[in-house]
Amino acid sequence: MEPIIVAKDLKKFYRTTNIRIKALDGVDIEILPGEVCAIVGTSGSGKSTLLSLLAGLEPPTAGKIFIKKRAIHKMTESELVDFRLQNIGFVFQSFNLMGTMNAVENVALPLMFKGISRGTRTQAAKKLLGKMGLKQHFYNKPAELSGGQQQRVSIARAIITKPEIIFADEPTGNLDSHTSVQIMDIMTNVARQRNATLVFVTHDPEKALYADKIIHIIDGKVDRIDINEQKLEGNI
């Protein structure tokens, strides 16, 4: 099987007046389709930067990087948005749902990019949140849910388009341990149901068990990769 997600002497460096600062140092990995993928390491060790490069949110400095063997390094800013609306969901730590809207609009908002119609993108959005288990809230705005009630939206967003790749960073960070849980399961469940790529980063080894592989960073650098045998299985 080819991968799916490749990387090669990934390197990314940012500036400050005085300093520069070395995230990434030469990364080298390869996903598998439908692998569901953890990259691990503390605070610092550039896990986040990994995948906001692999998604295309922000340029490598040195590197390539492919995804469906498209050179993604190598697309303009407008070639990236279409290539993310095609084929990518991304679930944030911090929801990143557009407070205006309610969870409805928040989730049908992909699709209203694709073109979809709006009874037809509505309809779409209800019946993801029903099976989410958020059919009382159709309604409320995120100030009105809770953290984890809010998380569930902005997996449903991420996975409306049924996209072939999801990247969640630190998806249950801001979440108690119970929620967490259950987060991690919807993710995962939903990602080997539909046969779909999830590629996630957390700090918490034990989330990272859910995984198949895990890819641990050290200082911007790839210390080592685990195949993980015994993964967790979620319970929904």
Ligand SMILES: Nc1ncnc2c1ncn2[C@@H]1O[C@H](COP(=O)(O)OP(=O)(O)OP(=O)(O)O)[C@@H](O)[C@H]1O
Contents of the next structure:
Amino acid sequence: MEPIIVAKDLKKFYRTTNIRIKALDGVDIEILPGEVCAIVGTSGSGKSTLLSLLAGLEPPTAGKIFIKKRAIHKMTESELVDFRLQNIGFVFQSFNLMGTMNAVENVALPLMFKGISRGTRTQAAKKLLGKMGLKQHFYNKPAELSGGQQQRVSIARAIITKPEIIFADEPTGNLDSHTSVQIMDIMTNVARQRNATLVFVTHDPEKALYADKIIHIIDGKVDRIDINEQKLEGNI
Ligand SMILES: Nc1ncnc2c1ncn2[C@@H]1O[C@H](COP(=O)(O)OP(=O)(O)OP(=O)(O)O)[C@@H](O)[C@H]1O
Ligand SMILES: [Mg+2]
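For comparison with the form predicted alone, please write out the form predicted together with the ligand.
And the full complex, kicking off with our chain again.
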């Protein structure tokens, strides 16, 4: 099978006043279509940097990124915006929902950017939120929702466009352990049911067990890649 995501000798350096930080220092990875992949490593090892480069949110200093054989590192900002809208969903640790919008409006937003009519997008958002157990919360704003509910809204927003690839940066980092398990179950089930590729960052070895493949990052480099034979299956 051809990989859907390829990174070649990927580097990202940040320059502060007088020092250069090597956040990523030559990363090579390949992720297959439909694979669930965890990126693990200690704080500051470069996990978020890797994810945001793969998702085209930040340009690399050097190296190449191909998604569906398209050269992400060569795209202009407007090409990237369009590519992300068509292919990628992103889930953030801090949810990043629009505070002035209710749950339905937040989830429907990517469909608005795709030019889908208000009626159709509202209906699609309600259907998805209903499936995620949020029927009672369609019209609540983020501040009126618990952390776990907000993360379900943000997962719904990430998948409403049926992206082939879902990226999630510490999606359970702000949640208690019980809610974390629910969110991991939902996210991995959605990805597996849709045959989507899911790449998530975690510093929790237990969460990594949801993945088919576990990429260990140390000091901006791939330390090793484990194939997980006994993956956890979500039960929601
Ligand atoms: N915008 C930035 N400017 C300068 N340095 C940065 C920037 N973003 C990240 N870094 C540095 O790059 C390195 C990797 O950061 P990154 O956020 O990728 O780590 P991480 O593995 O996600 O850590 P954590 O588990 O704490 O989220 C760190 O040394 C960090 O301080
Ligand atoms: Mg991080």
